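Consider the single chain below, provided in structure tokens and representing the form predicted alone.
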Amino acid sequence: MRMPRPILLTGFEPFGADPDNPAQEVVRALADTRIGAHPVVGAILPVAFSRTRERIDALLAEHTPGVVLALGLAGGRSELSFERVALNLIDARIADNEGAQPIDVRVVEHGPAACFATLPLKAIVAELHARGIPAGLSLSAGTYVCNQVMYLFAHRLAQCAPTARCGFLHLPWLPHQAARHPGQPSMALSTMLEGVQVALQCALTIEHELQASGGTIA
């Protein structure tokens, strides 16, 4: 009997001046649990351009996941923000945790200009809305390590495991983080955990994307 393929859930260590990262907390909470019959493998990624590539390759080779969901922090966003596209571009506004700040370089030399999420994002957002969880689609994963990770996962899986599904989710600040930024939105960790679990369940069970508009005019 073939064992269910695992889910790979990744998050980042803290970066910049912030000592916390909700992506790390979500991964720690859900690692070694199960979504249906599928085990969740959790991994914390470095906020370091030079080391994420080999880390991603090692994780994919070791676990051969059927679903990959990478998490990151986007302070100032008010909802669970599912990224639709990653650019083949690194343009770091701040240095990474190792002091590197590459400007206008490619994630993968000679790779496609962009890679798209393969999760049923519109269906996931609709299900989250039905449960009263703030969520939306985003057309920009930025040009920092989050974008690099999304691009690398999508590019590698397209080459070696095209039936696997992958995506990237940006999380808001936790309440205690937002308190250091008066007027900025936040989300409770319990809501983030529920949202990620729902997203993973949808990724496993929804075969076709929801045919509904999710675009923007500008």
Ligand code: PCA
Contents of the next structure:
Amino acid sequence: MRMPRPILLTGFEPFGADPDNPAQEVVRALADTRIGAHPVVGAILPVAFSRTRERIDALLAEHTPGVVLALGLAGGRSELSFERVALNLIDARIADNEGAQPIDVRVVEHGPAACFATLPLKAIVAELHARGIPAGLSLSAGTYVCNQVMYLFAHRLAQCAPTARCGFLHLPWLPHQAARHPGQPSMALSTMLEGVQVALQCALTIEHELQASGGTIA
Ligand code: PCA
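Right, the form predicted alone is done; let's see the coordinates for the form predicted in complex with the ligand.
Below, the chain from earlier opens the complete complex, with every other chain and molecule after it.
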């Protein structure tokens, strides 16, 4: 009997001024669990531009996942924020964890200008809303390491495993992190965990994207 293809769930180590990263907490909690019959493989990525590509290639080669969901922190966002597009552009506002701050360089030399998420994002967001979990679509993953990682996953999978689905989810601050930024939004870890589990269930079971407008005018 063939084993169900694993789900690859990645998070990041802390970076910048934040000593914690909810993406790391969520991955730690869900690694080695199952969604349906599919095992969840967890991996924590370095916040280091020079090290992500090798790590991503190694993870894809080792696990051949059917679904990839990468998680990162975007302090200041108020909901689970599903990225629609990754740009072939790095422009670091702050240095990464190795002290590198590349400005205006490509993620992949001669790669396409952008890569899209291939998960059914609108259907996922609709399901999360139905369950009372704040979620939405985002048109910019930024130009830092999260965008680089989303681009690398989407670009690589399109080349070597086009049936695999991938996406990137930016998480809000945890409550104790937002407490250091008065007036800023946060989300409890338990809500994030439920939201990620629902998103992964949808990724495995929903074949077609929802045909509903999710765009913006400006
Ligand atoms: N967030 C950063 C990088 C790591 C993370 O969790 C970003 O949004 O690029």
